[in-house]
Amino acid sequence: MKRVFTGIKATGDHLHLGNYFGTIVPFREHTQGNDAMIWVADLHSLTSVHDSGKLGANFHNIATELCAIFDDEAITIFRQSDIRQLPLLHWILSTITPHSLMLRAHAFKDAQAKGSDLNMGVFTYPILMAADILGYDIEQVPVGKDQTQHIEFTRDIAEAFHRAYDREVFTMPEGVYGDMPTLPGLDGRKMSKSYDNFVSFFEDEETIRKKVMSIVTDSKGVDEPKNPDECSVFAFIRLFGTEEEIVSIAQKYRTGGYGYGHAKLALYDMIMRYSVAYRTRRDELLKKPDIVRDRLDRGADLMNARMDEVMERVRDATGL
């Protein structure tokens, strides 16, 4: 049995179609027979997020999604705020890592490109990344391919602190990558909350349909063949399609007489038909939100037990 960890931040209303099919579904596949772990990212948020109220409700709104998601209680669940120890691991770490690898992260150097005001918490994020998986002994962490330098950090500032004090103390975690692809957004882009360009499943359905039947798509008209491959509304259909419905559709996209209308009518179809256990969960937990605090503390108390046992290893190297 292996740890299995992954996490999602809280800085939308709601887990979108690229949280899902990015960390979600791969995290997923590797659940069982492991001692999986999921964490809301919340201190992770504060770089970004500077509304309380908005933060809490971002914060209830995701933790409940994925107790509707993850229904199994083998699956722990916890708030990364909860940690106890986190912010000392975060510290000690943050004493051996070089300035110059942060200076490569991308996050950082994409904000730095745009013009963002920046903060101290989006140039040291790597740092409580590493602090989030190094504390709990996590030996898979399965992302999308975008996260590879997170890992890859992660195992750097390992090293770093297993060379400083001449020791080995962190378990090494290794990424674990899925075959999906990037998933659009709306707008033909990544799909991102920072974009507004997602779709969820727990939004209400019109806002579901609205948002479904606005994906940009070339101008081709209904009578024009169009090419499946190389169109966005087709994209969500290989994932959430029968194979006889991509089969199907494909084929009406190559013959023409068949409107990308047509496709979007038939992909929020798929959706709301892929989703409604999801949503029927997430409906019941919205009603008893003692039973998604209770999940959330049992989470926290397991979690807070794992990093002690490890910051006994990370004190006795210091000397602290």
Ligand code: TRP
Given for the second form:
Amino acid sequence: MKRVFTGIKATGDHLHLGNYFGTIVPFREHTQGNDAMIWVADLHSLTSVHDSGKLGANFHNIATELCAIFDDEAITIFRQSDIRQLPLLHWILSTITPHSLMLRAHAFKDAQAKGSDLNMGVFTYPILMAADILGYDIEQVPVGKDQTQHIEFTRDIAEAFHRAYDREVFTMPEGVYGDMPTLPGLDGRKMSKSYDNFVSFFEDEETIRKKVMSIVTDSKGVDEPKNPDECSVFAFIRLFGTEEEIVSIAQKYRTGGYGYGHAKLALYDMIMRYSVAYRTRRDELLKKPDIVRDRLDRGADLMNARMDEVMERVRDATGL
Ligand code: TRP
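Alt. form predicted together with tryptophan (TRP), vs. the form predicted on its own above:
In what comes next, the whole complex appears, and the chain from above leads the way.
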């Protein structure tokens, strides 16, 4: 039994398909027989969301959606900001993290290149993520490939700590990466909240339909043959279709007489079919917020106890 852990930022209003296939599906593959934890990274979201109503609503939606997807109560779900000693561990780790390491961070460099309004939280984000992972003796972290550097940093930071204090305090985590290619968004770029090009199972049906119909394709007419491998709509059909559907639609693309509009309608139906149980359960949970709140409270109790244990060792090592 391994400790497996991952997190989702509460930056968007809903879990979107990028989160789902990039993080949730690989995480779920590793929950079986393991001690699995997933949480909503609301402290990380503070680097970009400075609106209390929005942060609160996003958190509430995403926590409810996670509970709907992970019906099995053996999976721990919790809220990052409920963990009392996390900011302390973040600070302690920042005092041994080499500045030169942080200067290599891709995510920060990208944010800088975009000319975004940068705060220190964007810069120290990987250290908080290292604290998230090192604070609970986590062994495996299922994440999307875009998080590779963050996992490497976490290991580098743990090693820097071990060198500085000449003892092994932290469990060395390993990243486990799904084989999922980065999901295209509606506009063909990576699906992301920050590009506003996402679709979620949890939006209303009309919004999902409109979004699916707006997926960008080339301008080939109905009759022309098309290449399924170069089409975002087909990339989604691969995820949601049955084997037969995938083969038969690929065939229709190649022969022609099948337009992108047809493919989008087929995709919409597939998404609805795939997510019906999640949406039904989410609707039930919205009517019973106590179930979600109790689950998060239990998660916080367990995870606080776990971090307290690790922090004993950290205090001992540092002399605090
Ligand atoms: N950085 C992750 C993302 O953007 C979210 C995250 C924060 C995380 N802390 C984590 C993921 C710890 C795994 C483990 O998706």
